[in-house]
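Here you get one chain, nothing else, as structure tokens; it is the form predicted alone.
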Amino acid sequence: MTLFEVEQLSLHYLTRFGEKIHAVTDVSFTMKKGEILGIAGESGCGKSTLVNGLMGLFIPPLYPTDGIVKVAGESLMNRTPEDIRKNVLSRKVSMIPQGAFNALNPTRKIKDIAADVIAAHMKDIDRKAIHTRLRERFDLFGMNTEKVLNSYPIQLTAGERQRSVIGISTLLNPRMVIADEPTSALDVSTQKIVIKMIFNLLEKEIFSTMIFITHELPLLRHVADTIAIMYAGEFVELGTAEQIIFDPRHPYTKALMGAMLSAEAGQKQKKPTAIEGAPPNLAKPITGCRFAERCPVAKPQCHHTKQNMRIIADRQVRCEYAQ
């Protein structure tokens, strides 16, 4: 059973002089129970604009141009903020915040913050029942459960801080959890004890699936069964977390790989090499590949031909001419 669905979703934002400004373009994935699809590319290629359509927040000046997003074929599109505050977010939906020290309210104890949350949308609940909750939740963390609930923010370290984010935007059992970012503040060992909570918490059928965001493109390949590349609002290559890794097509794959470090077998001892350029002005009309100024193969008529999704090698690619 498809248990999310997104459906050639294009979003754009309406800037004061009424122009539009394309922040992405003609996105679609569908995703099953249990898995979890990565999302990689450089900042400003549209992650945060998904992110926000695929939870339903079209809040002006962001606006869908077209498309269809669903969570166990329900319909994200045509919603009131309102209505999605109230019957999708934390529900169906809920998010895993990038800077967890941003998203808690300093005046207030972890234990009163996610007791909002459990109020706000289950009204019949007493407060005895919510701290109940509360404990056997965060029990799973492997913390201090009750010095992290009755602790300010600025008392918890940055890996408590994230695990308390994490047990907040799941604390309703959502079907579906999209991380931006969830691991890029913390150290290498931190960052292991969060993603095997995460995987603990999918394990225990605590949500179905998740979107991973992430710059660390080599750290998916141990986090995603699949991997969407994003460039300048649009997938460019989607494929199995192997094909992405290490055996890239999509020009832009490429150039992305061989600009990180990496400490995969085979990749380690590669030398780093930026990607010249820059992203394409979205406010402007594109009428060829958005990556053609950029590619090291691009071939005249990519400039003016517009590029669409193709099967090559099992995977998806948006280049006419990749092999």
Partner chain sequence: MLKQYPSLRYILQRGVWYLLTFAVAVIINFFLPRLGSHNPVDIIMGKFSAGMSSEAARAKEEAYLKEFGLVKVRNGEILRDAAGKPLKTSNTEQFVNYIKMCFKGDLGTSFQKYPKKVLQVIIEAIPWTIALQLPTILLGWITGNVLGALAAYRRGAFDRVLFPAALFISALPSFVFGMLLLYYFSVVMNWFPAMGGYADAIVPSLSFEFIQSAAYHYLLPFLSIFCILAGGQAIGMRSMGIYELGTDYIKYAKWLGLKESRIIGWLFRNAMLPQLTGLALSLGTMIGGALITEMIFSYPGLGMAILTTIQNNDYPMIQGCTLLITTSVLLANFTVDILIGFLDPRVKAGLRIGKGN
Second form
Amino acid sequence: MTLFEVEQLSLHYLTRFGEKIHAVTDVSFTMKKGEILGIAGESGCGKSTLVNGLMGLFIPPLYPTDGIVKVAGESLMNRTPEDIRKNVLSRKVSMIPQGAFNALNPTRKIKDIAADVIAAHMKDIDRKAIHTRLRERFDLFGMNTEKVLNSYPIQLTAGERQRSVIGISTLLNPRMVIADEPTSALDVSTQKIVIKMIFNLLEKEIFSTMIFITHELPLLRHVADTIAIMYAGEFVELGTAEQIIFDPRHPYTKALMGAMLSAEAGQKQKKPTAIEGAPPNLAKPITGCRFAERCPVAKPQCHHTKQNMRIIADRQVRCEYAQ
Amino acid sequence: MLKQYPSLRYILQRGVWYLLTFAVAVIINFFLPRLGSHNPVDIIMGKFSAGMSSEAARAKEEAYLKEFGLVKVRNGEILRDAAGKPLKTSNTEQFVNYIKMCFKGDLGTSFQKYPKKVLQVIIEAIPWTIALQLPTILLGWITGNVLGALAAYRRGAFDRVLFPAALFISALPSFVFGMLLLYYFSVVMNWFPAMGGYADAIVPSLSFEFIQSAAYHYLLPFLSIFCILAGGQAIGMRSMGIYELGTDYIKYAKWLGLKESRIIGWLFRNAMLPQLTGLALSLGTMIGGALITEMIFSYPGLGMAILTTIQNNDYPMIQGCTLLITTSVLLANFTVDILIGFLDPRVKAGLRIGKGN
Amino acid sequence: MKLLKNLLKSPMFVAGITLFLGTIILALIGPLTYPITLERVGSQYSTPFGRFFLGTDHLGRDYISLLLRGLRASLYVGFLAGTIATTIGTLLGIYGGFKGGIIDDMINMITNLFIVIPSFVVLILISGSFEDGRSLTLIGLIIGLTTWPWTARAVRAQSAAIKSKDHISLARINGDGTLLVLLKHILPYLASYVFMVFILQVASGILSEAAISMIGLGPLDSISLGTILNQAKNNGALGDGVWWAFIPSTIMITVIVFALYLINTSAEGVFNPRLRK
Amino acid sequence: MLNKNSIFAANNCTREFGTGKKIVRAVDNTTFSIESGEIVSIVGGSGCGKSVLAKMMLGLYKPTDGTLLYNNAPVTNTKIHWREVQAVFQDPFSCFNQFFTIRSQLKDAFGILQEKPSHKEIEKRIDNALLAVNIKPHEISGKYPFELSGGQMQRMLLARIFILRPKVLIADEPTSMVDACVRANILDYLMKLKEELKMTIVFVTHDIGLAYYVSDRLFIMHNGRIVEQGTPDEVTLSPRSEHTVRLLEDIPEIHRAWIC
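Return the form predicted together with the partner chain of this protein as a structure block, the form predicted alone having already been given.
Starting with the chain above, the whole complex follows.
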């Protein structure tokens, strides 16, 4: 059953000087219940912009250019902000931001922030019911529930804060959870604990699908079922985790995988792939392939013909010359 | 010993610091008027001795010298040298005397209203000042902050009108605004009385007549302080609010779909914390702050008293008043320091771990 | 250059700078084109738009002459006080923030001390004791010397934040000494901030002078916008309805301060990306 | 343990911050030595003290206890030390002063040399250094830091090293802010520095895969202490310290099961 559908979504920003920045272009994918999609890309590739678009949250200066986002068959496009706030956010699509420390209101206790979320979406629920519900939910997270709920963010460890944020974001059992680098600020041991918690919540069907955004490919290999590689606002390759990690086809994906270094016997002889240069400026119109400037196998026509997604070896690749 | 009570330790720490500051303030208060080339008595005598017989002038001068602690005194009598001239005290002796008197709550005797005690003059004037200032400052502060928070959150047309207006109003010195109000509403339109805290014909009492008259006289000075304070606070709150709006926790609140009213509530509370310092400052300078406004409206408060003392070089009064102002500022700051310590968990947590502040 | 371009795009900045330059030009050029005289030239309080465009004061002096002089004096006091306060505050703040340790603690302590002791009190006490030589310059000096602590505190915080940035480490392993690091690698980062503080200090200097003059402790050697107001008040201009005695100078003070606030706010919007929208 | 010929030798070297009850011990009783010509990686999570240790070797912090010797003499914060020990840092954008052109800042590096070369010589050496990191001099002429990309900026830091030709390079997370594809380039230049100039390199990183790849020896740091040191194979394939074991277990690797 398709739970989440994105069709040719394009998003742009308007700068103060009236320039359009096409931060996200032509993104399409579908997700089934229980699935985790990993989105990988370097900083500035449009990942975080995509997040807002996927929630139907178009706060100026961000605007939808084209395309459709659907959650369980219901479109999120062309709806009023209040409609989105009331009926979509937290209930259908929820977000786990990066940097839990800054995401939590420093002058409110965890239980109060969480209570605000419940109160914002459920009518006629009394304080007592809210707190019972909170306690039951936080008991699942493997922390000292009472201590965490009664603390201010500054009194918690980084791991407790991140788990609290995940707890708050999933309080109302959203269908889709979008996690934007949820573990990048944590040390590796805490990261593992947090990922285990996420799997646990998915298993208990507290949420049904997840998009996990990170630039750490080894982590995605273990977290995601499918992986999308993003470059300069476009998905350049979309396939299963195995396909993308072990058998990449797009030149950019190949370069990313080739640059990965790991502490394993024999890796010392490996020569990591190197590509110079930087992604193109999205404020200017680009006619050709966005990776052409840096592509080691680019052909002359790549610089002026747009590349579309096509199917190679069971996955989508945005390159006509990939094999 | 105090380890288990971080809050108490914090209060004590701040208390000691403020006591030290107070000591410095007392020293400054004592020495600054003595910086000039003349001692205050010379200046006064230069002004008022004209027309007095030399005998009377000398008696007056000696009375002043005695009051100001410039000559040595034993059992109420001025000590004299062989030639009958009063023995001058050194600066240190004067300082010791000054401190002793301060501890006794004796701020000296007013030159101008001789032999009225400084403290008495202050006590008579202060209720008027507090009655004028306290409600004005609180109301102005609250109004300004609410408007500022709304302007920050709503932006748009509301902000485009409110912000320049607030900026313009806060650019007006409050006394200038007072003068304009007075000129237009009492002199030109003759709607309000121009002077005093109540009609001359009424004797202050708790009668309806008196209260009505006082309220009538209250409105213009109130407006002149209120508008400017509210304008200044609105600007401060607006920029704090815009800063807070850009923070991640507000973005997260929006992502979670919190209600707008709740987000404004968060915003207001967090942006308000730094604004509290502004409130402390206003409350602290309350006593001396509306000096000129009181002067413009001839309001019978402390500002008026200070003004006449300055004009008459009434040094014991000046020192008494400045000491009072300094003390009230310090007290207000101390209170806010403590208050912020308890209201802001960031500071509070800092106390517990032993970091921060 | 780009900064200036962005600034000029802001209507608030353009309005502010136009008003401000206008007052400066008036103060500088005015006395050259208008025959200034501070002698009695007419009768007491002669009404405006007659022989004297803005009328005369209680001594029969021409108000235009007085206002031009007063404007000049007020701007002078504002700039003097602003320069002193900004310089002291910036130097102490930058140094304390960068050095840290005991020196920083001491600077901090003095700063906090001056912050909680009301500068207005110090002004009253000092102004009172300098009965004879209470000049415009002295008043500017006193205002400057009592208002630097806010600047010092704010600059210190920023300097301490920049101190831990990598470019400071790099400058140090380039062998740059403390002075060079302060001037070349910290000060430029604070320049926009210091500029805004300076603007505000100038405005507050002008307001402080007006206030101090208003209570009768103004300069004895010159006429400022504050002393004009003070004399108007003392000679009953308000009650008598002699509006030209105080309205033009109130407008002038307000316009200068408003212009400075406009410049400050619009500059903040350009310098601080958070406020850009 | 201490070798007379070691280029760096630390003995119970400790660095504390703060005073009284707020003391934080960032580097705790470390003892180690680094030999001339080797690449040593200091690996650890955030807050383990690795960057503080690097700054101590640079002379930017003094040890509060114990000794840290460079060529058998205590590390100093003088030009003499910086002529021989130089650094590249994590965030190339924050490394350069944004108010001056890149080229003028590369020129500033000559300040530590005992005898400043002639004007012409300076320009020539800058050009050569730029070419060594594969940047054509005209690409950056007149440019300010914010006009270049992260990869270019990181190479500017390396160009500075090519200009100064120090004996030791402290590289504090030099690749953590650049795009994964550019990272390999940076590593190539580091290797080139080692090969051509026989430079000793201290590489500070949180990425054990990277450390494994570039270094001759690894130090694992945890809570201010060096909990394990050895060759990359020793440390990663047969770790002895529990901290190393846990670190290796918790790092997601593509070829190893991570969460069961």
